[in-house]
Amino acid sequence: MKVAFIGLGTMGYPMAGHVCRAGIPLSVFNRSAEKAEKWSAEFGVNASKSIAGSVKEANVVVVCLGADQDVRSVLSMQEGVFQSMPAGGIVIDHSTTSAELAREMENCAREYGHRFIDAPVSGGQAGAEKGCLTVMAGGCAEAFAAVEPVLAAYATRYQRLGPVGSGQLAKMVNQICIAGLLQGLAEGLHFGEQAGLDMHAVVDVISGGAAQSWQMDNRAKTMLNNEFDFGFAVDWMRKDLGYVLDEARKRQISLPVTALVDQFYTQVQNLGGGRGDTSSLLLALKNSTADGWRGEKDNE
């Protein structure tokens, strides 16, 4: 197995590093040469100067990019992944995109004689660095089984959930659940602070009961300390929720809480918090008044 890894961003940089440490023959490419050079210096593998150069001998190509347009351009453009990798290859897309894009890329891959797996991840930067991500995958069973050694390099949980598109739909479920949990946690912390409680003590006791969650265990303390300069950015969550709400509209599925939380994230962006962690929903609550959102008033 020869692997090419494209996209050395916040997630891809450590993920590619785990593949390298696993002893799997690897080539890498990043559109920003500076980041590729930094990765090469750390892991001792020369970065390719082009997409075509990175994938020309790879039978598995892993991409970890930003949004639909990024994936489409890297995979299907002239001298892109599909055109440049040897026939019969498998492409794993760890980007979070629309399910429609995943199905489009599967069709394009098939035209070139390749197979495509949509495989968004959960676990954030910390999970990528520790090699303990969760992968939700869509694609044919045979292709998924073939790439499990690659997934095992940076994920502790990985599962095929159905045909192509299933991975992105599962990631949408993931983001819906996270958005609701974070809003509930933010409101609980805000209520307790306004009521004059020692919220560190409150969180300590309720985290042992039914209110416990990953978000409470990992974000409550930083939220109470007004620390948001880390983690999964609000801008990226809004991008993901956009995919969720678009898919819900197409399927005529009602998601009232998700739509509301998306609006609250808009308020955080209006406050200048687009690059802060998704737990910064608390800032929108602290910025609220009896008459409405200050963020909205500032934009009138």
The other form holds:
2 protein chains.
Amino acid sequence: MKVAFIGLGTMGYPMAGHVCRAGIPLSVFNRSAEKAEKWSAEFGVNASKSIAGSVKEANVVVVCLGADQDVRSVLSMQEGVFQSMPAGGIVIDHSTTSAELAREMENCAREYGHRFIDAPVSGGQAGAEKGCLTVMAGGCAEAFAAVEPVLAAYATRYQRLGPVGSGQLAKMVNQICIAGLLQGLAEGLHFGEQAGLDMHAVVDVISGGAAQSWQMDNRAKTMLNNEFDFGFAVDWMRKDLGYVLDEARKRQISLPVTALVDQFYTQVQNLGGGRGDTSSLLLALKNSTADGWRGEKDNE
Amino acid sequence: MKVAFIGLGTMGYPMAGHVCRAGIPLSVFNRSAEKAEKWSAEFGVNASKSIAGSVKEANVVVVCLGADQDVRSVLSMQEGVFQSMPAGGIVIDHSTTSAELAREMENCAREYGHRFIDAPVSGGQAGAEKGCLTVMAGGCAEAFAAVEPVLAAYATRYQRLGPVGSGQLAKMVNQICIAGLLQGLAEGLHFGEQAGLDMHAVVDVISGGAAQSWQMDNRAKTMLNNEFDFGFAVDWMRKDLGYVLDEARKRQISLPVTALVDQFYTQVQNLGGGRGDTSSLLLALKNSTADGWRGEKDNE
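One more: the block was the form predicted on its own; return the form predicted together with another copy of the chain.
Everything in the complex follows now, all chains and molecules, and the chain you saw is the first one.
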């Protein structure tokens, strides 16, 4: 197996590193040369100067990019991945995109004799660095089995959930659950703070019961300490919720709280918090208080 | 210490049993004599015929009732608990009520020379039966310390969180967190089912990550299997959310999703699901589909 890894961003950088450490023959490409050179210096593998150059001998190409248009451009453009890799390859896309884009990429891959797997991840930057990501995949069983050794380099859970698109749909389920959960947590903490409770003590008590969540275990304290400058950014969450709400609209699925939380994230962005962690939903609530409003007026 | 336990309902019945098993001298009273006799037969302690009779020698009275008016009536009425127990006693209220009722009961207790502790619980029927409830308490530190041996009989976590009312406010935080969390979970499962995913597989994958919650671990499968005839009833949740929303209104606190979820619970009640588990929020979503609507029309 020879792997090409494209996209050395926050997630891709450490993921490609794990593939390298696993001893799998690897080439890499990143749009910004600076990041690619840094990666090359750290892992001792020369970065390619072009997408075509990076994939020309690869039978598995892993991409870790941003939104639909980035994936479409890297995979299906002239001298892009599909055109440049040897026929019969497998492309794994770890970006979070629409399910429609995944099906479009599958069709495009097929024209060149390749197979496509949509494989969005969860676990964030920490999961990527520790090599313990979760991969939700869609694609044919045979192609998935063939790439498991690559996934195992950076993921501890990876599962095929159905045909192409299933990975993206499963990731949407994940983001829907998180959106409502985080808003509930934010409202709970906001209420308790406004009511004058010692919220660190309250969280300690209630986190042992039916209100427990990964978010409560890992974010309640940072939220109470007003720390939001880390984690999965609101801007990315809004991108993901955009795909969710488009898909739900097409399928005529009612997601009232998800749609509302998307609106609250817009407020957080408008308050300047787009780069902050998804838990900054608390900021929109705080801004809804009389103090929040007076604070704004004082600044005028 | 001599304890009187009033209210042998779903929660109180096993809780009083644990006090009895702990070897603490105990008298009990229940409004419905049938339930009291059943308890007496099981635990070998005669049930009293009246509230006054049950508390006349008790220095600690534990009540486990329903809503504000039930607690007010049992504690502060003529020949009720405050009037009938020896002066200098401590009353623990495990009911979930308004924080205002807790402060009213504290004032009333003081007039008779008693102390009052508001102490709502979480952990449900299973927690009560296993003796592993969580108690969120408000009251003076000295009174709380004095009753810890009683709480230890049926709770594994019990903490004083501040003055009287703090227990109820903390329970409200708990219910707010659960409301948003359950709606997020319901929307996630609903979306995945409508999108044709194998949701058991999806839940297995995503429950290892940032979407994890006690509710996902314990309710996702029952929700997917359409099982709602168990657990904490929607009717009780609406009672609790009523106290939450009243308190938020008084304090001018914005809880947009909690208020919305309360509306969805109303829909579930109107669909005939008031006795079902709180996870039946999924039913309101299912009813919002074209099939749900056509289903209703077919029944006309």
